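There is one chain below, alone, in structure tokens, taken in the form predicted on its own.
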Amino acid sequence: MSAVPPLAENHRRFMSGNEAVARGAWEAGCNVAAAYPGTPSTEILEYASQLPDMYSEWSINEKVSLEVAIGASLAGSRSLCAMKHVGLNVASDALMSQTLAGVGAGLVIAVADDVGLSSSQNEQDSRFWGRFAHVPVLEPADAQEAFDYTKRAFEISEQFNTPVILRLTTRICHVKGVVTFGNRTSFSKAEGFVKDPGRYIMTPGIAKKRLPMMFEREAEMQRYSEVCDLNVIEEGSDSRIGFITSGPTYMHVKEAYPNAAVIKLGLSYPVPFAKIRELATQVDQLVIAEEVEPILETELKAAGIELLGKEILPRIGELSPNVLRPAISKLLGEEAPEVAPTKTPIEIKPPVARIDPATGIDVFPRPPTMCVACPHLGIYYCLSKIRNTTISGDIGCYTLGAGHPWNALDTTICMGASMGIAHGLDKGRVEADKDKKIIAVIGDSTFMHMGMQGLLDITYNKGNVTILLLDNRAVGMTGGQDNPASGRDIHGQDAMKIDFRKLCEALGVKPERIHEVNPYELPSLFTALRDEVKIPEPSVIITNQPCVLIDFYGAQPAFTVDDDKCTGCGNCLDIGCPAILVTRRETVIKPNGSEKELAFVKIESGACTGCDLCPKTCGPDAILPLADYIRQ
């Protein structure tokens, strides 16, 4: 992470939307920033942690991060929390109460929607939360606006006494642009926390009294949206068509149809209905381009505004120019331009539901895989060898265990769900599965995030589940961020380090049912798994080797393959290590007449870290340490 740039008015720098959000919060005088890492939002807090005079932390989960931010706000400090779209599901309990209570100092929730599912288990539209929680939603269209809108969000939060959602997308988070910025403005409410039980104690009687205030606030914000400078009509020379846009769809529309009239909704909720009606009078046909759900489309049609939306545009993925042009060309009666194939329907009337995504531009496929020497490799190798099991997975690098060559996961629902799903598989089993062994796989950070509650439920309700707790001392999937398992805070300074053995015991697992193993020692790992699944009560197997991409990991001399000894058995390929490459394949006839395919391999020594997994699978001992190897 780069150092903080010199402070100067109108300083310019090339930065991503994530960095721009962090910088905008800092300049607005934000004093507290909290998050749980999740792509595409992770870097917001990584950048925030580099800025002086602002407390930042990796929280245990998104709910906790929002609660930290709420507390700071009530104490008089502007606060920011950041999360990806599925994280707001976790944090929603706190959000739905705080929208009634309001804020102290400004409170901004940066939510990054993974439009196009680059790295998520679903594609949600966080604009729904604005409606659900009755809070304003701001949508920047580029990195500069990510910076500007973050600062503005704090002002709106305090103006209307409400949390504000800053809705980002993967494109905004990761695409870089030149951002102009300046100095930090100090801010704090001198009175600090002001006791107000009639506002902050959310009992039914108090909450009921706050509801009319919330609705009046929402009406006031709607009037504001009609006149504020965040919602702008841009006239165009081509009156045949006009567009309603927000966020990055504005940039896509301007690129595809630069001469069309456009309304750009920076404050997309509450909706400026009058301003949109004004645009409708200026054009022959009005089209709404929104990612991804037809939220605003439904509201505008209900208000009697004639327009087209998901009848002609996909409900899945980004509305990039190569998706927009074919659909709009049909609407205008023009010949569709030559672009990558899409599945956009050509019939506009009668309206039909759009559910298929446009294919977009073809790129060379790159299937995801685990890293060379990942400590999870041996775990899934062993799991793939154990029969008569149902394995519940979770969200993290180890989700890849569902793929080739292991095929060793049966479910992956959402973060922290492996525990509860496994418990349900156990308690809901039918006669056909009465002898099935139930295994749950969860990472260290995910266990702390939402898994501990599931383990407590298993022990309390006498479940029969074997838990694999994969402690790699990092939030590996999002870049190796620190957490209580690493014993370091966001600044790399020493912090408390959790003892998973004691924690699991405190959650009700018997001490003799808790085992700690080295995942590179396949015999010990396999034995522990084989033995524990036979025990009809909860047990936990903790693996204890760090992620290969963090500084805790100590690489060893690389291995190589002795071509003269290699028999082509392919056993080493079952590990799934990407440093092992097939050099040639042969098909031979066995004595019984059946065919067998042989796979001869080599090891890419520059990638190999000497983890010693593959030699344990090699019968002819063809995998050997590379003599005189010097790691660069």
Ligand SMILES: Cc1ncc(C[n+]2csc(CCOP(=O)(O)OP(=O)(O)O)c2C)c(N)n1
The other form holds:
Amino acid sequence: MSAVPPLAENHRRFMSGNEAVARGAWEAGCNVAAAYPGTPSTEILEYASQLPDMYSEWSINEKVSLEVAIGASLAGSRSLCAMKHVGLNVASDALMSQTLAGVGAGLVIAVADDVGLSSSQNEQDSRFWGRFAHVPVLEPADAQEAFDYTKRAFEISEQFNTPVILRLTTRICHVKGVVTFGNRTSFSKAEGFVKDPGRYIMTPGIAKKRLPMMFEREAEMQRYSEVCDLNVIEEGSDSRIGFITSGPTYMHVKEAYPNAAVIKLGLSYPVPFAKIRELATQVDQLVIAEEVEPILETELKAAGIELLGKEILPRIGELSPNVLRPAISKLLGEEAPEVAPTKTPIEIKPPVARIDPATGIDVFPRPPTMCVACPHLGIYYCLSKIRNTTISGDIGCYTLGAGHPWNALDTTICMGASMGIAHGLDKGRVEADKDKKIIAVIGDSTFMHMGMQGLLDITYNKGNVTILLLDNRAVGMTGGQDNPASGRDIHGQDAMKIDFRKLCEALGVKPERIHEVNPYELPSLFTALRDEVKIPEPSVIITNQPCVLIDFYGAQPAFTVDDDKCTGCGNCLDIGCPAILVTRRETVIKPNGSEKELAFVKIESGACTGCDLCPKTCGPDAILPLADYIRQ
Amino acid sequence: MNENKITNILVAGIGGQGVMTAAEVLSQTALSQGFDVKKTEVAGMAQRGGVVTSHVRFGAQVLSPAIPPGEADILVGFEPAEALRWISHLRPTGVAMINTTRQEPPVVSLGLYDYPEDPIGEIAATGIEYHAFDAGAIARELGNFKLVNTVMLGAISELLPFPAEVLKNEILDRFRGRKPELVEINDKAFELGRKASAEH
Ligand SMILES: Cc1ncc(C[n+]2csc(CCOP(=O)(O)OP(=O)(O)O)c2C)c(N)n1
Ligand code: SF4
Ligand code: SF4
Ligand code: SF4
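Next up, the form predicted in complex with the ligand. The previous block was the form predicted on its own.
Full complex below, order starting with the chain above.
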């Protein structure tokens, strides 16, 4: 992360879209910013927390972050909450009612779609929420616009008395560009919180009265969308084709077709139909480039506007120039440009090997792995050795346990789901599975996000699940943010530290069914796991070692492999530590005539942090501290 | 070369190698030279041993942030298999600068995939101009593996539309404030990279 942005006036700086959103909110006088981390939105709050005079927090989940922002807005402060696309699924309950109530001071929801799926469980399109909740959707096209539109979003929120969705995508959040910015203005409503039960108590009677207001507001915003400067037609010298664009597709289209006419929808919902009709009269063929669902396309077609969209453009992933060009060339009856393979992804999507369409070159995949010495490694080593289990997993670094060499997870759906799914696997079991042990694996952050309720459900309903609560004192997956398990706040300052043992007890787990274990101590881990799966009651095994990427972790001197002692048994490879590398493989014939594959290994001493896990898997004691080995 | 010429640099490697930092330094230098610059950062899961690429584009005005396949002018490959993976992103007149230190991922260690036998040979066979040398060894000799980054920047410094000294200064400036003890060694790393690329 970069240092605190300079506060001087009219500065220009190279910033990411996420940084620009934080800066824009701050300049707009935003007083409260809240978020739960999630790629690609995480850095918005990381930057926001570095700016002075604005309260910021890591919330426990996205729903709470939106509720905090709503409360602050009602209190008279401009407020921002930020989340990744799936976060708004979690927060949507609050959104769907708050839209009826409106806002106090400006309320902006920055939601970042993972177009191209670089690290999410799905590729959903947040623009739908605009329609569903009847709120406006702003779509910046680069970092400068992310800054400008954030400021603007607060004004629109207050002008129309509505929450505003600022829709971002990975190509906005994580792209840096030159941004010109200014200074903070202060903003708060002098009157503070104004009691207004007819608006803020969402009972059926009141909601019924608020509905007409919401639809009037939407109609009014629609008229605004037609005239507003965020929606502009840029005339082109080439009238064969005209493009409808929003967000990053504007840049992609301008790059590929600089001479075509374009309508750029900065306020993409409500839809400015008349303006789009105006563009239609100027060109022979209208094409809509939207990422990713054909939302506008469907609406425009329903309104009788003739255009092409997903018939010619892909429905999945980014519409970058190399995706646009071949499709449009075909439409225009031109030869497709030479070097533009249509399917080349911008990033590798593991675990598929990438065969380059242009060269036919085939390189192994390089999927993300757990870190060297990660405290989750020992857990998965044990899980991979225990038979007759069904293991429901959750979302975090530990989802990687589903892959090689452990292959130790059977489900991963969404945050917190491991609990309820495990309970359902237990209650719904058929005869064939009657002896299966049901295990759930969940991280500290995910447990606090949405897992706790699931555990309560298990204990209340006499469930039988063994839960592995992997407390690594951080939100590892998104970069090691602090949370109640680290006992530090967003600024790294001391905060309340959660006691998971007490929490699980309070949630109804018997004290004797709760064990705290060191995940590097394989024997005690195995014992706890083996014992607990046998007992037909909910139990929780809590691990207690930190993520290696955070400052609580202390590296130890490295280990090495004594070549003379290594028998090539390959056991240590089952740990899955990336510091252990195979040096050679051999096939030997055993006395009984069967073949055996041997793998001899070495340890990358520069990477090994001496966690002492792999030596415990080595029968012949071939793995020694490097210092002892040298002394020998 | 027309005046709207955009320079496209693709930096490719593995999480933790300093790909992002190299791209950031290139961007800041281009910015200081008056160019419009865009740079993609694809972080997230990629931190953990996965493929990392960063696209740096600069010129009079840059629109789309991603370098289309076949349009990169320079490929900075921090690892030979990664260089091979991205080689077709170069235009036919482009140049690949490659660190030959191999890094095998666990999927190779576990025997699920093979590491290409001769990645540099495969790159040579494409007919693209390339320079391959062991930047990892240079860094290690200087006593700090993290210097690979600076070595690689030194190696491409003669290929850029601004003087190599400007890039070097940008790097050294980053240390002058925070870690002055590292200025000299980065200077050395940069020059060794520059020399190595001329020799290979
Ligand atoms: C609703 C939702 N919000 C955010 C995310 C992004 N995300 C994925 S895993 C994760 C947290 C992981 O933390 P933890 O459970 O502590 O496991 P760790 O990665 O530390 O092992 C987050 C924030 C998501 N996938 N879904
Ligand atoms: S970031 Fe932390 S939790 Fe995630 S794999 Fe690395 S060590 Fe493990
Ligand atoms: S467990 Fe020990 S003997 Fe077996 S491969 Fe690893 S180091 Fe060699
Ligand atoms: S001791 Fe073994 S498991 Fe631990 S970091 Fe070193 S190589 Fe990896």
